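Below you'll find only one chain, the form predicted alone, shown as structure tokens.
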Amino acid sequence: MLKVTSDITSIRNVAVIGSGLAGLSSAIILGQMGHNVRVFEKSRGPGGRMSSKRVSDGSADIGAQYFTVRNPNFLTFLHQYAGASTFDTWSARFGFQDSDNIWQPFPQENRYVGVPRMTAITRALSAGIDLVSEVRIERLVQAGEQWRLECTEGKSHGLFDQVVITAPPAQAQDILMGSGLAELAAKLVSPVEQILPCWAVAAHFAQPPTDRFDAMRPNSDTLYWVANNSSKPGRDGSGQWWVLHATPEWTKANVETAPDEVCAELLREFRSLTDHTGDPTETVAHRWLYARSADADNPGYLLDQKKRIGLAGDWLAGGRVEGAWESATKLAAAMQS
């Protein structure tokens, strides 16, 4: 496991910007290495894209739908720092439409979800972390050998020896440009272009709209993903909540469309897909401007050792949920060297 340093002269004050899985993992790992870490989050709580929306009888996962594990150390990390009760396998029926619109089953593998919602994992990971929420860091100001963090309200939030940025690449680029770090910001031009947006809609049905699969990847110009959120473990409540994700192309064309119109269009396509004629009893829409990364180079992390600034995130490591942890792990090791 992680080795905690015993040399107090090497202890550093580290700021982490963003409290998604990459930010929380960075904070935990660097903390275990013996450093003093503080996490800054612009929203009310941690989670990032492992996010859930509160709905009338529970919650619906509108961001990351599930995660898989290729590196057993990731599972060990979650057991140790989040706890075994915060996630479980999603034993659902997964299917996709091939180019001929024929339904095929997904390959068999363990797929995990947070219990009773995806944010249960990030909430648990943040429990032992110094987390400052509802503060949007705008710039880093060099103060000798340290960095002073300033928020959008012009307030100072302390001096730090090192800074880890885990915000999406467009937001990270804004911070770097605002801090006069144009050379490092230039490395994010391609990643910014590779990030895809996504409109997400959660819809509640009193009666099951389909029994074909619990989760589906349709061959559609409008819908990229549909899933019965109520089929996940720990989701209580009557009826079924379904989550619909639009394709990146449709989202780009409708990025400024009103949420009600988005719901109507995605539900229209969902009815066509399932032959369900009933209306939902409740809907909620959410626009992800930075949903996931398209195929790109995967350096794992970015680090300017001289400036003492690093960047981590799933967009640097293949776009998967596990990639966020892998990126944080590799960056922390590089920062320690």
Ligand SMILES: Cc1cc2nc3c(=O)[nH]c(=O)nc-3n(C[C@H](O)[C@H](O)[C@H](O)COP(=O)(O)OP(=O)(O)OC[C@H]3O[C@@H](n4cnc5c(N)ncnc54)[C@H](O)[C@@H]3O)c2cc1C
Contents of the next structure:
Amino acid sequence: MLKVTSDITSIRNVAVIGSGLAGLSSAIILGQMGHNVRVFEKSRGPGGRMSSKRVSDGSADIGAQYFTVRNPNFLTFLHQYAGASTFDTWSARFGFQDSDNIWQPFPQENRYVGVPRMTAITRALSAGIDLVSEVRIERLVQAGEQWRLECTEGKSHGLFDQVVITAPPAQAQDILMGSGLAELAAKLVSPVEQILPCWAVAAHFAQPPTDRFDAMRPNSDTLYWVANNSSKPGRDGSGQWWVLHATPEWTKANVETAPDEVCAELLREFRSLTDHTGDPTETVAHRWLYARSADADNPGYLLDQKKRIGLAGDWLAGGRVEGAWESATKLAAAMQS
Ligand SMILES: Cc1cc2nc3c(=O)[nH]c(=O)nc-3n(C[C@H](O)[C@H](O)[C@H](O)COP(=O)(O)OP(=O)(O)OC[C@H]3O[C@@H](n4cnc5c(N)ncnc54)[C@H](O)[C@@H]3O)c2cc1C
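Can you give me the structure for the form predicted together with the named molecule, which would complement the form predicted alone we have just seen?
First the chain shown before, then all remaining chains and molecules of the complex.
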């Protein structure tokens, strides 16, 4: 069992902004410490970038593709709070194209996915949490020793002793600037510059388009990643769903391109990669403005003890899913001390 000590002298009301893995982990850990925690999420449901898109016969993971676990406590946390049935190893064939365009296998490592979709994990984590969705927090207004949260519609959402912001850096910076917290916002200038966008396309094929690998990182200016979503455990449905991610460079150059054109372009590249000639039966596209962080400093978290505002998220701990959890655990421990 994950050990969380509960030696606080007073219960605090804590607001967490964002219900991705960092926000949900923060809420669970701070709740275990004895605080009253409420999570605010701008989208309809929790999950953030551990996202799955509904398609005609199920769903396709269009955000995080899989995650690795370096810290065994992360696995313990997932078992304890999400449950063993919500995730599994993805035993697929992973390959990348080296600089000579020769295909090589990925190194052996356990790669995990949500079952039957990536959002199964965050859904389960959010089950016992006080989560207010479809509320976009715009600013924090100081009210004595507390913070009042206001949404973009100008409504007040209560008073809190502490606030944890887990939005990606550009959105976190907006909140801080809107709250007159310029000094803290200034610490986000470099992380905001490091964040990379990504166009994602999911395409359904009646017949398998390739059997080279289940997941591939091609040596391509256009495609960063392609994967057979149907090869993940617990995915039902006929045919195969493939997920294609564009490179950051291609995405930057095509941020305003129409989704249909993005689908056509990424599929053209996919065809030349796989020699598949058939058309997909269904496609969906999603644009991530804030997908991943390029290499950056990894302070773990940011905390202004005096102002009682903390920041957590993947971008503070090496990017990626496990980093989001790690950042939340480190921030919660620092808030306790
Ligand atoms: C295309 C893509 C592929 C990826 N592939 C992988 C991979 O294979 N492996 C891996 O480990 N990682 C991968 N990642 C990264 C991984 O998804 C992230 O590291 C992780 O999910 C980040 O979690 P988080 O909680 O820090 O942030 P997020 O998941 O972004 O959560 C932040 C939440 O804050 C909410 N929010 C923002 N602003 C506000 C506001 N003002 N008010 C209220 N709510 C707000 C957002 O809606 C969101 O739900 C990928 C990401 C993308 C996009």
